[in-house]
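Encoded as structure tokens, the following chain is the form predicted alone, with no partner shown.
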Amino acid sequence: MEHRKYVIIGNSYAGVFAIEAIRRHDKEGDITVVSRETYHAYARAAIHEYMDGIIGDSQMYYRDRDFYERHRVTTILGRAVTGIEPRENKVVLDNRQKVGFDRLMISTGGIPITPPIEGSAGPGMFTFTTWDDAKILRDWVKKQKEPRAVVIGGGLIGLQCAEGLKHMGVDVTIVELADYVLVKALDQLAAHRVQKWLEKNGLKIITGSTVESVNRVKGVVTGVKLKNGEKLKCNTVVLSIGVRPNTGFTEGSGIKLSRGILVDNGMQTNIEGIFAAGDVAEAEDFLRKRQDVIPIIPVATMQGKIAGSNMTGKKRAYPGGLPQNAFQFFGKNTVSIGNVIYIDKNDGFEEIIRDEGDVYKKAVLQYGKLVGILSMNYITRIGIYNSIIRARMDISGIKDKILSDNFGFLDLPEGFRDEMLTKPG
């Protein structure tokens, strides 16, 4: 194998799994990682638990501290990429340094959406997607005599931030534009139950409205005004309405974009030798068979593995991304996989529901095939459900068992069981 220079932009899940895939197939090539953040690879999904003190610094890292050394990776941390020069095979950093590559992977993730809101510029206004965001917000809250926060956005990040703030003793109100929280992850019934649980644990939630303006007195946040006219007192505002792929530095490079960076089933962009993975990439959706950005960790890790392999010349095809959400609020767990929201009986959809006490489970079938699973407070067998969805197997014959406590591996056809046990991950 020719001696190659691999450059990876971004140091989160896709980047880490790409490094491991590259080293699996190429022991000698040079690997350089460039990241605007200064940290060793850390768990972004845990920043709310770091903020409220449940976990400490050392628990934020999901790879050993000698990870880069063992994989012989050169790191350039604390530097942002400002441009890509495909003809020269170089990336340009914010200090004007240029780094050459033979194979490049872009895994720069997403950046918070920050719509213009009157009065939002100035202290007391925060976003919540990075470790530094969590540190800055934590330090700010600790300085407030009576900390009172408004979190704009009732998606997963917003709710995790709100829970973290509540654990810190903050009076928190969540403002969500949709009619219920977690609108992209859960059906309405499940979302309402999550909302009731959050409210029972002290969070206030307002749906069907959003923040129109942030009020300040001599520059200090004193409250917000909602579009429905309601006014809320607060000294802290967290903007958490979503993220968009971080692609600004690709301008002028010729790399094709839609919502994110368009890639083929090898995670390669329209420019040979340049790949993309993770929250910045727009790849095939497994169920809908169309290009989409699916900003979740399981998709980022799979894409990173496949991009890393293909960068070395070891061909692997991306099977398509599957939406998956797993979260816990105040000790109660919920998991959703695939399509649990869009149900059209005219298009062959069928719901199977089990609703008993605290346990709520729903399976969604389309023309006899499992396409979605939702489970609240009972999260066993999730791996089996995931495999069934991926297999596109007709489960009409076992659909009455699928949500029962006794459903398991032995209920599946023998050929499928054999495939599950022998197929490499």
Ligand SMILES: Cc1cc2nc3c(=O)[nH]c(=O)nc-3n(C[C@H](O)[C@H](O)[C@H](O)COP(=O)(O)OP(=O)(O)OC[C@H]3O[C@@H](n4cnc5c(N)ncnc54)[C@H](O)[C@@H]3O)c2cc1C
Given for the second form:
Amino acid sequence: MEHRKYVIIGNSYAGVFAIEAIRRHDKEGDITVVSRETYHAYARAAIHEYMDGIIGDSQMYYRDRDFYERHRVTTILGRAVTGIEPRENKVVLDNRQKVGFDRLMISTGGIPITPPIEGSAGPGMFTFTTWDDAKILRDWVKKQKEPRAVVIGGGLIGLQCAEGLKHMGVDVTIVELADYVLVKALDQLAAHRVQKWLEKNGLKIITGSTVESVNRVKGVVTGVKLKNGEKLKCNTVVLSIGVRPNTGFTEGSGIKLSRGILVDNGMQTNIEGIFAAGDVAEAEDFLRKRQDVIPIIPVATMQGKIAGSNMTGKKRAYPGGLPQNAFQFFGKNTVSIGNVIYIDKNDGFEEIIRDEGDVYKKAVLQYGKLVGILSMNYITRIGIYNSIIRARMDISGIKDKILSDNFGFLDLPEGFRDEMLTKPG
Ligand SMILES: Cc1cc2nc3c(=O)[nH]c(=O)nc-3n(C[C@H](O)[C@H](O)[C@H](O)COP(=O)(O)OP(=O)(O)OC[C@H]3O[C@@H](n4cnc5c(N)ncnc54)[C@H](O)[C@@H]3O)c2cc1C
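Output the structure of the form predicted together with the named molecule; the preceding block shows the form predicted alone.
Then the entire complex follows, led off by the chain already shown.
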């Protein structure tokens, strides 16, 4: 194999899994990772638990400290890539240094969406997507005599941030534009139950409205005004209405974008030798069979692994991304996989529901095939459900069992079981 120079932009889930895949197939090539953040790869999804002190610095890392040395990776941390020159095969850093590559992977993730809100510029206003964001917010809140926060956005990140703040003794109100929280992950019934649970644990939630302006007196945040006219007192505002692919630095490079960087099923962009993976990439959605950005960890890791492998020449095809969320709020778990929301009975959809006390489970079938699973307060067999969705098998014959407590591997058709046992991971 020719001696290759691999450059990876972004040092998070997609980047780490790409490094491991490259080293598996190419023991000799040079690997350089460039990252804007100064940290060794850390658990972005745990920043709320770090903020409220549930976990400490050392628990934020999901790879050993010697990860880069063992994989013989040169790290350029604390430096942002500001441009890509595909004709020169070079990336340009914010100190004007240029780094050459034979194969490049872009895994720069997402950046928070920050619409213009009157009065938002200045202290007391935060976003919440990086470890530094969590540290800055924690330090700010600790300085407030009576910390009172408004979190704009009731999606996963907003709610996790709100829980973290609540654990720190902050009075928190969440303002969500949709009629219910977690609108992208849950159906209405499940979302209402999560919402009740959050309220029981002391969070205030306002739905169907948003923040119109942030009020300041001599520059200090004193409250917010909502679209419905309501005014809320606060000294802290967290803007958490979603993230968008972080693609700005690709401008002028010729790399094709839609919402994110468009990639084929080998995770390669329109430019040969340049790949993309993770929250920045727009790849095939497994169920809907169209390109989309699915900003979750399982998708970022799988895409990183596949891009890394293909960068070495070892061909692997991306099977498509499947939305899946597993989260816990104040000790209660919820999992949702695939499509649990868009259900059209005229298009072969069917729902099977088990609603018993605290446990709510739902399976969504389309023309006999499992396309979605939602499970609250009863988290088990998630791996099997995932495999059934991926297998696109007709489960009409076992659909009455699928949500029962004793449903398991042995209920699956024999051919499918054999495939599951023999398929490499
Ligand atoms: C608070 C929070 C909670 C979450 N909870 C969950 C969860 O429970 N489950 C789940 O599946 N997903 C969750 N997510 C989403 C998940 O974290 C992302 O899907 C995942 O981090 C994407 O990984 P990635 O490698 O694509 O990019 P990211 O993790 O976004 O990392 C991007 C990397 O690129 C670097 N970078 C950015 N721009 C540049 C540049 N110009 N030059 C150089 N480097 C650059 C950054 O420093 C970073 O290293 C959560 C996200 C957040 C913010």
